[in-house]
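Next up is one chain by itself, shown in structure tokens, the form predicted on its own.
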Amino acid sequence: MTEAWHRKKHVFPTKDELSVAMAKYTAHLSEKFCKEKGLFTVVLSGGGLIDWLCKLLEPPYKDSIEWSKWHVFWVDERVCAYEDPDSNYKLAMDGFLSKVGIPNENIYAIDKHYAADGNAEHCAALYEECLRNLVKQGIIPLCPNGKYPQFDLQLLGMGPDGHMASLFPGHPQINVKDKWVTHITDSPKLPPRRITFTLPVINSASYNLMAVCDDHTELCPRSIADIFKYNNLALPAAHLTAHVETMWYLDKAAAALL
């Protein structure tokens, strides 16, 4: 496993160039895993990620990727109705998933009814149960230590405060190791109720790609500098690693203080 402080990074002049590179990276791994094992497990996050994936909807990728072999998950989710504008599921479906040929049964959202009720704890338990069933079915392998599921690729984002998924600075979820999925009801970023993969699950992925573009605040470049210059482990994103490769894609603004 790569050490957290041996991060690879690429800095791009613009978000558009970052998006082009993300599409190429994702398409390459899709081809690799579809060829090796006949399917590709991809974990999405929210924020700007779906916009940055738009290049996959263009040539040469849209018609060459084996979409029917994709299995799609979320690293975290806001516990709300599918139709709610805060829903990562809605964001991904509207902007990306509905435009490619991924079978509906290969798209694994949180439980619709408990999400609408705002029951974060139950949503987390059911999502973990879903993952465990997919491990039994051979869709998701376990990582070499046999404790956590191993996804092929996770596409992640970082908040200006250094949070990733719904693991926030100063909150206890970062320390959970006995679950695959946990929940939070007091997220400092609204909405407050969320589920999230635990850190060991995130770090068990074969490939983790973290994409960060500056949102015109001073916080984001400062957090990036804290991670790359000082390995500040108070920031959850500083803990990111992977079994094969941990890659950070930054735009020029996010990397301004490096």
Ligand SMILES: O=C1O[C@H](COP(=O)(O)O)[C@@H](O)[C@H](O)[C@H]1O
Second form
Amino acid sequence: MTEAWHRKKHVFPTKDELSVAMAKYTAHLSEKFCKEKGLFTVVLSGGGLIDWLCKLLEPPYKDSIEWSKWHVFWVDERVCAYEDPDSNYKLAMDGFLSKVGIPNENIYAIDKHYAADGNAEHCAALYEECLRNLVKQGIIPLCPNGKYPQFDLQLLGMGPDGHMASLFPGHPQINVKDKWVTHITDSPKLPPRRITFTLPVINSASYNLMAVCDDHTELCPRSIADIFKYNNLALPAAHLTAHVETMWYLDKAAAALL
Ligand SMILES: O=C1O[C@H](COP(=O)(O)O)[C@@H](O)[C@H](O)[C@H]1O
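Mind giving me the form predicted in complex with this ligand, seeing as the form predicted on its own was just shown?
Shown next: the complete complex, the earlier chain at its head.
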């Protein structure tokens, strides 16, 4: 199969150039949505992404972005204590969120107690309840079919095996459509217990930016080629779409087999 029409991609010579472009893309959408609706809903993932967001902490972005209007969510989370080095919340807090002026009440982490207890099922149910409450409050709109929340921008990463969020190849979570947030207790990548947005929620976002770089495995360029050249839907990341734009930012190494 040829390249899917809905995917746009940019290949950057270095991670630094990818980070600069990512900051520009995010800042542009922040300005657009803050102007249009007075707030900006941003969904983060874990992994390398937080490090690649570092340019947002530098001029001109740090002082020009309306951080107080940001509402921050996680596309997936590892079910562990907030202080655990595996926590995507901790990663984002330490590396990014604690350095900008986003009000604490606008940062929506998984339930602290169930997370520390390792209860993935409850964490998923409570996170979905949190999203449903924010829909009722008018902070998150529903997408046009009325079934799923519509975030403004999701900043995503892909694992070398082609997983995105905590949707892993060969695992059933990719097929869940009747929930907004689901859980996994046997993730092939540790830690095993996680929660994740379901695919229809991920694909309901207005803008999805998938960044893949800084990975030194051979598997990663192979997965990228599988997605872009063959549209291999066995890889969860191959299913990524968005309502307005699905953008892939790759570094040279990730794009080596394209
Ligand atoms: O486990 C996870 O992996 C993916 C990819 O991470 P990376 O380290 O290969 O960049 C990440 O997007 C996801 O949020 C995380 O929980």
